[in-house]
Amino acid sequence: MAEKMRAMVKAKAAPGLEIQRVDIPSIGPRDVLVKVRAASICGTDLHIWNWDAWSQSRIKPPVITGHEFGGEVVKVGEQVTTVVPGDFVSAECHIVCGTCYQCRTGQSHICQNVSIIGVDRDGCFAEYLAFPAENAWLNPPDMPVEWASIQDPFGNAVHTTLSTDLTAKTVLVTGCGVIGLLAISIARAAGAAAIYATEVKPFRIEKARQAGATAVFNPQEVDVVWEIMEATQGQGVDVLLEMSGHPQAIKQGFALLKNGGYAALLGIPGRPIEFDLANDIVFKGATVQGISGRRMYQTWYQSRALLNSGAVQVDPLITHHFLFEEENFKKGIELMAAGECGKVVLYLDEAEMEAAKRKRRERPAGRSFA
C-alpha cells in the first residue's frame, strides 16, 4: 500500500483548494520522485483558486496544484542517467511530447501537446511530486531554495526580456507584477539605456523603482504616453515588454513604440481586444513577438547565469515566507489578489524556512536593487 503525504488539492469544480492526505506518487522508468523543500505561488494558482473561466475549461479535478519549487531527488526510474538521489532540482513545468513539429525543431516551449505540472497533472504543493527526468533542472547545491523555487517565473521574465538584445536601448515594461519586476531587473542587468514602467498599485510601483526602473508612471494619475514621450524626446521606446494583459496598457505600450520598434508580449488579455493594427504595427514597421513559457533549455541556462553572477538580485522580490499550511496558502492568495506582495514562498519544513530567512539577511544586497 502506497505511503501517504499532504498535498494541496483542487478537489472539486469550485473555488478554493484544500490540503488532503493522498498517495505519494509512483514513478515510471524515466521519471524522478522529488521531495519538495519550497514551493511558490503563481498567478496561475490564483486563477485556479478562484475557479475562473479559464480554470473551469482547463482543470480536471482532482488535481494537486503548484509548479514552482525546489526540492531533492529521492528516487529515479531505472533508465534515468542524468540525475541521482540527493540532487537539488527544480522543474521545467511544460511536459512536452517530443514528436510534434515544434519539438522536433528546437521549439518545444510551444509544443502542440504540452501537459503542465500543477495544471494538467499533479503538481508541487505537496510533500512529493513525480515528473520526467528530462524536465529536471539541476540547481547549484548552494543556491537558496527560494531562488530555486522561483526559476519558473524568472524564466518567463528572462525569455521575454532576452528575446531581443536590449543593451543601450530604451525599454518600457507595462505591468509590474512579479514577472514585470523581474523583467526590469533583467533589463537593467542587460544594460538598457533607460527603463520606463507603468503600474497602478503603490506596492509594485515602489518595487519597480527599487528594481532599477528609470521612472515609473501610474496611468491612473498621469498621461503615461505624454510622460514617456517627453522623457524620450518624442522618440518613444525601442522595446516594449508587455506584462499586464491589460487593454489600456497594451494600447499605451504600442503608442509609445518607436517606428521599427520591438514588442514582446507575455501578458494575457482575458478576451479579444480592440487593436489598431494599421497604426500600431503596419505603418510603424514594428516587430511583435509572442512569448510562451521558457525556451528549453536556453532560458534555464540564461537564468542560472544571471542568478549566479549576481547580475540580478531576486531577494527583494521574495516578500513572504510561510510554512506549507492551508491557512498560509490562503493568506498568500489574498496578498496576491490585493497586489501587496512579491513572491510568496511556502516551506515544507520550519527549520529550513528559518535558515532561509537568516541566510537572506546575511547576503549582500547585490547590484540590481538599491
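Compare with the form predicted in complex with another copy of the chain: the form predicted on its own:
A lone chain is what you will see next.
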C-alpha cells in the first residue's frame, strides 16, 4: 500500500478546500481502514467550504472533510470481529464516548463528547479513511455504491420525518435540498394526508413535485403563509419538518404550525436568529424536536427497510457523478450553492463511476436490497 494518499483538506481558516497528499491513516486495535469507493457532498460540506459562522466555531484546520461514503474494508485492528477485509461498508459518522449520561440512556446520537467524521476528525474525502469498527455499517454487496454513499443524509431525513406519527397528518417541509426531498418521499410512504413544501430554487421545486409533494410554494413569488392557510382551510399544518436553516423559512413554518402542532428542526442556520418564542411555541402549545444525526442504530435499520421496500426512490435525487478531483469538487459545491443539483457523488475510480452510471440506466425502478 502506498504511504501517501490524496485527500480534500480544510487547510486553513478561510473559505475553500484543497486536495493535498497526506499520510494514509493508521488504525488502532478496534478500528478499520476503509478504501473509499464513492463519497457524496453534504450541506455541511458547503458550510465548511464557505467558512460561515458555524464552521468557524466548530472546525479546527487542518482537517480532511466529508462524512458520506461507501467503501471497502482493507484492514482491521486485532480486536475487531464485526467486519473483515473485503466487506462493503458505510459509517455512522458520529463517534460517541459510550460513557456519558446520554450514551448510557439510549441517546448516544446526542453524546456530550461526540466526534464527527469530517468535522471534528479526518473524513472521507480521501482515498482511505480510518474509524472505529463499531461505527461500520455493513452494506449488501450488490448495493449501488452511490446509494451506500448517501445513507447518512437519508438517515437524517428518516430520523427527522419519523420522529412523530405522520399518519393522516398535514405536513410542511421547508427547504427542498436532498434531505428535504427525501423527507417528502418518506412522509408520503408514512401515510401523510398532504405534504406542502417551500423552496426558492426552480430545480428543487420541480424535484419536490416529482417526490410527491401535494403543492410546492416559492416564498419569493407568493405569500407562503396565506397560500398554505388557504389550502388547509385556515387550519395550518400538523407537522413542520424544517430542513432549510433559513430564518424566514423557519418563521413561516412556525406561523403555519397548528396549535398543538409538532416541529422537527434539522436545518442549521449560518448564524443565530431571532425567534418569537411566545407566539410561535408557548401560546401554541407546540412540541419542538431538535434533530441531530441519526438514532444509533434504530434509524439505520429504518433506512434499510425503506430502501429495501422500494417505498422511497433515491436514484432520481442523485443527479451528478464526478471523479474525485479538486475542480470537480468545486463544481459540485457551486451546483449545491446554486440549488441546481440533487446529490453530487464523487468516485475515486473512473471505471467505477462509468459502471455506476451504466447500472443506474439499467436498474428498474423500485429495485430493493436486503
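Just so it is clear, the structure is predicted and the values come from calculations on it, not from any experiment. Numbering follows the first chain given and starts at 1. Each form is matched to the other, and the largest set of C-alpha atoms that superpose within 1.5 Å is called the rigid core.
Once both forms are fitted on their rigid core, the CA atom of F322 lies less than 2 Å apart between the two forms. With a cut-off of 2 Å and the rigid core superposed, A53 has a Cα displacement that reaches or exceeds the cut-off between the two forms.
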